[in-house]
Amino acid sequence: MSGPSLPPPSNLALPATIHRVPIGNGRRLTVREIGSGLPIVFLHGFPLDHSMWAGQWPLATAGGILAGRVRLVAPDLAGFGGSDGPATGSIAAMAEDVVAMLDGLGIQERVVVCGLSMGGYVAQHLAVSHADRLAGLVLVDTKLEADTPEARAARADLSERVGRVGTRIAAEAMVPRLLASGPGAAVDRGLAGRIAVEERLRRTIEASPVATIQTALAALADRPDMVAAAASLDLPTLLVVGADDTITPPECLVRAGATIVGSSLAVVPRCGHMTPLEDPAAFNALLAAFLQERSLTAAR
């Protein structure tokens, strides 16, 4: 099993429930979950872990604006966090753990799946191979697009300098991108301040095993292109992209929009990479929003 999840932040209180999912060859997933009504899975990106949602769990806890009619359910996928190894080899085996989570916690009610980055491939992946199980999508700062031959070059050389160096590497070559930068940024005026976020941030990377970082990062440059998978797809769907993403910057998510009939694009102003954890009370507003006009929980 890898390293504990890193807590959440101390302003930031979160009753909620630890759970030890198997899902099968023997390996348990760390899930994190608070609040009863309409299950939402919370996918995190890469190479992260459960908490980069602790800015959410205010959502279900008493006075929430969601309080009573959902129930947050958040994973660590294999490898990462709390859950046990060895990693998933591709993005679609790490859907088929999620539905396996989902079994295991005896959740058989159609859920919302809400995933950032490589959790948003993930999610891809539930939405178009368990379609039965899914009452909505919130696909958030990802895209629908497999890796160009440059991004699968650049993904080979990060798991070979991290083979090499460890996981520093990779905190290093992470962390600045993930952020949005500036006196204008929302982190620099949420959570405890931008020092304190970026080192949660590193803290979380470098406390992830090599191996998993190395069998993620082929991951996710082998999955395939969803772009006409999506086009199929039949489910309320919200995209959602900090405006100064530059890993998937905002025309990926309106490519993605105009891909996904009906879906609604929301793009945060003052955001990066972690739309959710830079400004989690716009991305809270955005996703109880969604939730009511699609009437997927009942209004209070």
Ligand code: MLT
Second form
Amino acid sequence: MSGPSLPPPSNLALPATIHRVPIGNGRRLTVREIGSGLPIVFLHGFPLDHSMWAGQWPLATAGGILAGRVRLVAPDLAGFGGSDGPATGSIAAMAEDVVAMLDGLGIQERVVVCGLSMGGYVAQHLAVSHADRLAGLVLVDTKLEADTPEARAARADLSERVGRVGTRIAAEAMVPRLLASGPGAAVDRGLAGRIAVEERLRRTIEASPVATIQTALAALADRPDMVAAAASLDLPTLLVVGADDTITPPECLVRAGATIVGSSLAVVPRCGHMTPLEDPAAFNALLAAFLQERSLTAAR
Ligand code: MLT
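Alongside the form predicted on its own that was just displayed, please also present the structure of the form predicted in complex with this ligand.
Time for the whole complex; same chain goes first.
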């Protein structure tokens, strides 16, 4: 069995179309699109951008396991990456931005939404409020529950420190917690190596505007509990979590699995909070199997 391979930075150079899609209020989202077929919308975590999905681009490029069957659509949420600010002030409103993006791209057919962590919170809102736009849901390294009072206080503290010191503080607080670190961690066995991956994550976080980080922290702290709403979802759903995720540990996804009727759960060994980035080969195989088993893409 081959080991996991981290996406080399050259994945960012794979053939893609970059759109600037209007979402209202004069703002445009930067959106990377690759391939053709069933649209899969990839929503990034906090405070990152669409480049965290670089390990998924090969799915849709020539020779990829879903080539010719999927159209990968990966936006930077408002205020993040190359997208215009200001950042959107609630998770529910971020979901409306994604609907505006779909409309702006002319995507009227049902899509699969795949969100990691904060992107997973946005994906849950899309599934609950816009079920008619979705063919399937993939929740990765995320949770259904709202913040505890302690988590809200920690976000307020980080927001204050980012305002006082700068985005470097956010990178220092987050990067050491994102990747699995135990023996045999996927990131250490990958092509790029831990130092390069951590450096890319650090640079992405440091490049985020202070106002974006602060607005998103408030949105994360204020997000509602989605357990009751998720219990009435009727969508093919895949749940994925890194076995060593310390931010949204496997118990969170086990509880989500018990809540979302008919969902499937995969716990990926040797990964932390960034499973698709830490072990793209394992994640891509899970995603492809889900799409095929739930008849969302045609079998090969
Ligand atoms: C993320 O990765 O998006 C964040 O860790 C989400 C969170 O802090 O709840």
